[in-house]
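Single chain ahead, written as structure tokens, the form predicted on its own.
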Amino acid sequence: MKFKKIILMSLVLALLFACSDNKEFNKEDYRAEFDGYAKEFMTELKSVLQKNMKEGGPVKAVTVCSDTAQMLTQNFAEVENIEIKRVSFKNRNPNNIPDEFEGDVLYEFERLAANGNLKKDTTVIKKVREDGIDKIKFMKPIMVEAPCLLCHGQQTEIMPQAAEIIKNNYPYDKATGYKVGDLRGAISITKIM
């Protein structure tokens, strides 16, 4: 009898542990987690950009976006065990072209912006199944701030040296012509459940 109780308890405990590893999709818990990733990433990126702006102005900042930002993104993703990227329809870097899901969300962000309803804390989060794997996808808009205009504003706002670097590094650049408050793109984060 004792032996049966021990086996039964062992099975119950094993079942509880197995269930506890399979985190259920609680949208608000994931939203808070992913929003934290997005804020931390953007803070790190802004910090690097500001440091380089102080050291060498927009010309040095342009090199951050072409070199340092990609390494920062990759390192951040590895540390947090997520996929993270910046996406935009008006991309500068070809790596920032949105996939189908990201494109659909960007269209929604554009619609909200056109109606005056897009806020910098707007988010979209969704559980999806891709290739038999459950994933959480999250997106948050990137809004243009004044310093962004030095590299992403009207042609008259971009220093000639910075414009030359952009032209040489990104011959198919579409990421100019913005003004403060415009939707620049979005942070896109994916995590396997």
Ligand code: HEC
Second form
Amino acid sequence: MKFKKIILMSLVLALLFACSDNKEFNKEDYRAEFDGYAKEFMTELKSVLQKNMKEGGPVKAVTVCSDTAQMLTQNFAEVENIEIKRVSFKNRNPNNIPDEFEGDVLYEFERLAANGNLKKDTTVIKKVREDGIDKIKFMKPIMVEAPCLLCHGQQTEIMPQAAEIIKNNYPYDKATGYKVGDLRGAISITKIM
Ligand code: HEC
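Taking the form predicted on its own as the starting point, write out the structure of the form predicted together with this ligand.
The complete assembly is shown below, putting the previous chain first.
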């Protein structure tokens, strides 16, 4: 009786392994889901930014903005079990320096932008294996809009009080000098499969 059980268990396990081995990764099954996370993250961030700009101007927005981005990252990790963040070659916060994968995709976005082929809804999704772990990685560009210039534009466009706070909080800030329509960076999502 016990023997039969063991054989049955082995069969089930073998079948499970066979199935997972044969299961092809179809990125289109995941693209919409990840794009949903990206949109939710950016919408929440923008609404906090707008609310604080209205209530306390760029000075309040600067201080709140940084905490909000980090807090949202943490919330998504807990609720959706994904890592979501913003990355940029010209980063303000050193936490947002791209890793190798993110850097490659950012170069690709830059190349597309240079040829006029980068769209707001361009997305990249790939399955990668890192340290023996299968992960899905998703990236989407972030473009500069007019309100962003108050904190990311030319020195003359950045609000003086905001500039002061940025200088104090981010001594290695590289995220200025942008124009509307520039590629600012990307949203980056990683999920363990
Ligand atoms: C009120 C000032 C302010 C405004 C307006 C603002 N940002 Fe930022 N931005 C910041 C601060 C502060 C950080 C650093 C956040 C952190 O510590 O994670 C930042 C970081 C970022 C990052 C992450 C990469 C990096 O540089 O560290 C991106 C991408 C970004 N901003 C895009 C935008 C876009 C796009 C807009 C317009 C829709 C915008 N920001 C408007 C203040 C601002």
